[in-house]
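Presented as structure tokens, the chain that follows is alone, the form predicted on its own.
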Amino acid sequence: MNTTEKFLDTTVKFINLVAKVLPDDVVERLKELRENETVAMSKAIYDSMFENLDKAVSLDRPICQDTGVIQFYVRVGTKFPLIDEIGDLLYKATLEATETVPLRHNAVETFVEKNTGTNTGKKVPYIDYEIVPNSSNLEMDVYMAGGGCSLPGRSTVMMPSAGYEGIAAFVADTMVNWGINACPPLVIGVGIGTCVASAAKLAKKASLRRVGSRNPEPKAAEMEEALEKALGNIGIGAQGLPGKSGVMCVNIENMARHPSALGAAVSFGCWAHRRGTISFDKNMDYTLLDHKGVTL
């Protein structure tokens, strides 16, 4: 086996691993908020998580029906042997999982509507790309975005004045007005830029970071801490019904802002947040980041 076909063989298992077994962090933060749960639907909609987890293994399913649309998050060294072509790898990946893992038809091409039949279509895998200078290796976030995690996901750009209350309220109401449809408990993402576009970016990428980690700004992490009480005390438990709380963690990704403008956005992840990350050397030998344990 070449260097590509070994690639691609490891990027199939992978997505299919990601499929089917949630990374360590969100198993352990969910058995962490299983156990303080109070409220017995809560609790008992846990027992059934958990008893679906380990039926995606046992049988050989996903862990949801809905296995999303799958978006790759690529830091790419320039000296990687395959950094030409990376993109109709990951193309190739995507279509050979929908036959193989299988994954559910979720990519429906816009104005035409027409579901494609195969994950792909028109940017279809979504591929983002960050460039890492002297480098021969590659490391990959592997993420399935459902249509109930995805449907809250909010950005907006405030007037300055608005502070950092004013994000706080922002990332509140949407949680209030939305979040019980992206099936809690949720990891929460928040970015803060300066427009809706680069708010949205870092929002999506906050979401993709372990849970339990804090951003290295004290004051970033001071506001991860105040939101992650501030939300899991407002009652959602998990699936939306009442509970002791419906928040896995909030993670805030910033970047400097134009001082004119505020941008801020909120991207959710659900209950199955189903996240991987794997890393590949110039050789294409591979290491899991969030799987311990496991190989493909």
Contents of the next structure:
Amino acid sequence: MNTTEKFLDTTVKFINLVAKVLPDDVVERLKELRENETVAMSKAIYDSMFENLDKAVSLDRPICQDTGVIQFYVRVGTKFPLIDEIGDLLYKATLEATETVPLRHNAVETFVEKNTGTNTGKKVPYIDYEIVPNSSNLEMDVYMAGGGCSLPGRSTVMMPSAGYEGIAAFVADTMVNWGINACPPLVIGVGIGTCVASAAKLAKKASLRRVGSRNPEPKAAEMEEALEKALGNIGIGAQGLPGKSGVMCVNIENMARHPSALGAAVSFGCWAHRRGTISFDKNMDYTLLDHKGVTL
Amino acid sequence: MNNKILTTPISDEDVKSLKIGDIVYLNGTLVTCRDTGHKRRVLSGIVPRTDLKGGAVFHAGPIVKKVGDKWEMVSIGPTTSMRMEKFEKEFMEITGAKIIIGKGGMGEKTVRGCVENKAVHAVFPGGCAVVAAAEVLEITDAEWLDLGMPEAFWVMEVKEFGPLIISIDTEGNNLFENNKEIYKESMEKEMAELSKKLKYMNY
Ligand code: SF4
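Okay, that was the form predicted on its own. Show me the form predicted in complex with its partner chain next.
Complete assembly follows, chain above in first position.
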């Protein structure tokens, strides 16, 4: 197998894994939430979720029928040997995985308004690139963006006088009004930026950060914890029915802003948070960062 | 709470006794129908072969696989019911479906539909698609395949399909709407407390 084939083959297998096995940090947190749950209805739902995770492995099937729009967040070294081919290869890997996993056909061409039937389309799979200078490696997150959890995402620009409490209120309002249909317990990614686009991008990045990780800026970390607690206390449990806590985590990503603008966005992940991170070296040998002890 | 099994065709009597929060399981025929299917049924006059009188409808877009000349259910789970709010009432009126299964709550119009047509809305735990697929005995028919795999009209035989938590009953009680009020109240309390801690702006 040459390096191109090796990259393609590994990526297809990795997409398969992400569809069927949740990352370690998510499973850990779900276990914790299940143990802490006291409301009967919410407990019953956690039981179904864990039965489902077991069956996904034993029957070799995707955890959720909505295998989402496939998204790749790529951090590519400028010296990575396949840098010119990544886009094509990720497209091919998506096509192939759609057949073999199998994945649901989730690409509807806009304006034409027709399902392409291949799970690919214009800019789908969605690929986000970051350049890493002087590196010959590639690291990427694969994420399956389900419809239910994509639906409640929101981005806005506030006047700075709204303050961080304004951002918190925006996030809480979005969660209570729309997020409850996104299969809680939820991963809540918050972006604080300078315009609608930068905030949205940061919110997405935040939602892809590991559960339990903290923003290095102490005040941001403090806000993550405080918001996590407050949203948890609302009393929304699994599936938006009453329960102990419907929050898996609150992750915040931030940047500098224009003096007159405070961009804020929120992006949700559902309990079936199908995210995985893989890194390739220049020989296309891989390491799995979120699925310890798994070989593809 | 009472746990019970509903068998299709479901009668008015069967559903009248159900209250929000009850957990039920389904035996018999279940069909999938979601966004475009609802729109087609209500607006176009195209009628599927499968009769839905007393039937059970699932807001779901499954993953299916063709094995020989049969379809096999790989993975099936509920999708957000609210997206069907616009057409559900008319859909119930035209078809006579008795239980609508999905994810999350539905609105005022569907509540009226449930009261007038003696029908209920129930939720299946979202994302538990392998559990659900294991409760599907077989796919007996596939209609409207031109709409694509998620939107097609899949007809299935199911056994003890659930848990289904009743979220709108025939008396017009709405579990999710009731909860929403409670959540909103506690959200305001929590946010008032939290905002004291988030005074990071300089002045
Ligand atoms: S929100 Fe997530 S778990 Fe729920 S149906 Fe969508 S993809 Fe599946």
